[in-house]
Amino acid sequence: MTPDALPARRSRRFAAVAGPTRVVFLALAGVILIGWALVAADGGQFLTLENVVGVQQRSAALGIVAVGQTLAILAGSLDLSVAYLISLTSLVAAETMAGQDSGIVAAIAAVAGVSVLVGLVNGLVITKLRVHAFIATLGVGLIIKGIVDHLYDGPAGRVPETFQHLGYDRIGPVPVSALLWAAVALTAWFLLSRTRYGYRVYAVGGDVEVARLSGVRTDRVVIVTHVLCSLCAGIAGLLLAARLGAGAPTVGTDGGYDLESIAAVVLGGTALAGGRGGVAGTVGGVLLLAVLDSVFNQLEVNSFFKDVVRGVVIVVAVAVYARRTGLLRGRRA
């Protein structure tokens, strides 16, 4: 590849990715009117400072594994351990906390070992073993599923006060819990767009045998995202700990952070295949989900048509993005 060439390549890249990216916002803007039409015509408020506030406090964790899982996906991966491994963090979390506070630098570092223990697992297990990852990322929850049930009956360990305020305080309407979030939002774009990494990210998920003819270490590309997925995950195992104020072996799982994330990153336009997309959409993928959370508990919908809503949805983002991506390739053509 010539110099002058790669940077028409950026340039097409952040056009592929800003496409879709745009289109998430306006479908977030569009949901939040029909929202607020729909509340104030059942005699109810939606844009209240206290259903803001809870809109980022309920999109804060799963925003923050779709982060990771954005990662993965980009590099053509994806990760559906992330569930099993909240659950496991969040106990080790708060049972190495112990309520002291002494405990919280020891928990945070204990959380950061098995996280990037689980990530090199799963990376290995795809790159060496040449595992799915579809395949690879469930054994390995399953895994973790079964230490969890087997060590835990319910809740165990106890978060201290001091840390529990991640999880519930704020400054003016942004929880604590949000700025988290977009710390790890921008570190995550930082390194896709800023970095020798990201460049391979999207290398590695548009076309992994051309990345490797090109001199790309695809191996360690791939192992690396999944360390990052679970560092992700492991931080909103965390989050929940502080939430909870204890660990919960089924927290992640009753969350259903796992097929929950992958469709916040879809709906936000990365797409499955890996090589096209980016944080930014992810972002709105979760905002998108969490605002419609939050006009269905204030209607009282019942769980089974919000689900139908919401798979409606993203098979609809999808649909759309597949159609222009094939309007582009055919201009391009």
Given for the second form:
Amino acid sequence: MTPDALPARRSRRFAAVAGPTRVVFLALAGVILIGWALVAADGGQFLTLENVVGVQQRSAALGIVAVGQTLAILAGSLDLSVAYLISLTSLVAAETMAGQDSGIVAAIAAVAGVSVLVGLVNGLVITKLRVHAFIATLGVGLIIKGIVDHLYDGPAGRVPETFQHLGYDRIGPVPVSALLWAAVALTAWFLLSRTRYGYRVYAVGGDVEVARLSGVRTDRVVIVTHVLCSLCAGIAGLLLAARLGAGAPTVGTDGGYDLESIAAVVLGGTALAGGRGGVAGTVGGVLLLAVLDSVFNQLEVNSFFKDVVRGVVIVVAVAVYARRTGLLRGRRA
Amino acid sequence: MRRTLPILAVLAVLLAAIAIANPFFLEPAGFLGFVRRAAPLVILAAGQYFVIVSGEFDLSVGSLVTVEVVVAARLIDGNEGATWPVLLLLVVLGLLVGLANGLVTTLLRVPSFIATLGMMLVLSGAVFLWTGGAPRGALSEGFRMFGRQTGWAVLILAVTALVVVLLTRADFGRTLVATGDNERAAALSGVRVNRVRILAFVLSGASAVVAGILLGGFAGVSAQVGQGLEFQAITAVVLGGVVLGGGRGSVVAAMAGALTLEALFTLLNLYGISGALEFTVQGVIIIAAVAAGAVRLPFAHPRRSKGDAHAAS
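Which structure goes with the form predicted together with its partner chain, now that we have seen the form predicted on its own?
Below: every chain and molecule of the assembly, starting with the one above.
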């Protein structure tokens, strides 16, 4: 390869990586525009403060989980246990707080502890026992579900008023929960693009064998990634506990956070096979889903129709990305 | 055969354990009752096997089962004469869903995980949009007979198993495994990779039709009839030693995996493990079974399982 081929190659690589991210934000702008037009034609107001806040509120929990899921998927893995872990951590948080302000710190520590433990188990089962991530995290999810369902029939614990501020308070037009999401996303972005760990995640997700032969301790990367992914689910559990004022054994599964977070990540242009994509796209993907939701709510569309549209949108988006990367690959060949 | 041996051994142990706890299980009626209960999952596992061994996933089967049952109930609405036309319609519907999954996965190159996840959302949304949120109508006796009468259910299962085994022995089965093992090599040796994969998805759709018909008769009409079946089917296939990512595994082992899973549920019930903890035990056993399989594998196939497992998704 001649040296002057390199910049061209890099720009193409850039197009492949940045492409889907740009597409998802363009799609987001498009949906906002169309939504605004449709709602206006319906005689309503779309870009009201209430709506903008609503979109952020709705997307915060899914957004935080999806950031963690992005890490897992980039590393060539995936995590189906997040929904159950969210339920579990919401209960752990509410039970530890028990309505007392003094319990908040202990509750956060307990949630972090539980999340790290679950992430470790996920990572170790995948790397050391060599169980496919799909089965490993599904199995761990079932284990958590069994324990939660065995111990709890309904909401339990109580979250003190001070902590409930996390759920619904806002600073100007920005809810605290959205700030939390932004902080999580920025941290993940920093880890992925500015640290050695981030480069290793891309390397492992791209080709685990090549990464191993290049001296990356691939097992360690996958384990750390799963711990981080579980921590994100734990943070979402804390947020949902703050919103509900209690822990709930079905809050995670009712929200469908497992498959929905994977869908949001893929909608954001991250390749399901790993190694390509990033956090920015995921944020766009989550916002896109939330704006769609908001438009449908305003137009009072049947909730089942929403599912249909959502399914179509996800498949179409990924088909578009597949086409783009296919074209790029074709040009290179 | 060597590959099906471990799962058959596990199945035998579980069946023996059930028989010890409940001697009625050894009588024909008891055993056939178990087979009837297991039939839908075994058939779904056979369908899922084709998709998985070709290197893909089908997450839409659970919602397809629900759709089949709900559509049947609404259209038949207790009218005996409508049974056969509706059955025909159900078959066409299932095949079309499989075809759509296959086309989106191969021609539009959407990873099957996403393609079938999207299909799952579309199906469950569409059917309840149509019925207004809850299942309506009722199934006819003629329809329910298939799932209700042990003889029919066992016969359907036997025929399905025979067809499926013949399919894997035929050219189709071989090219399918070759496709899952190494798509490019298969394509270069003249396999029409896309066509084979599409057919695999169609077969998975067909399996959901049969499972839906059996479950409709057995369990009746509800919005939850197919819930979680996709994960159970995938679990069963993997329990049977079929490798996620494709290229390795036998369909007999996949079906034995489904029987094992069902035997496990039965056993947990018998030993009075409460409903909830059942999930925990199930999770532990799935991980343990797959881990046991994966740990042995490297000696036979050095460093394969990990690589293509990731490439597959």
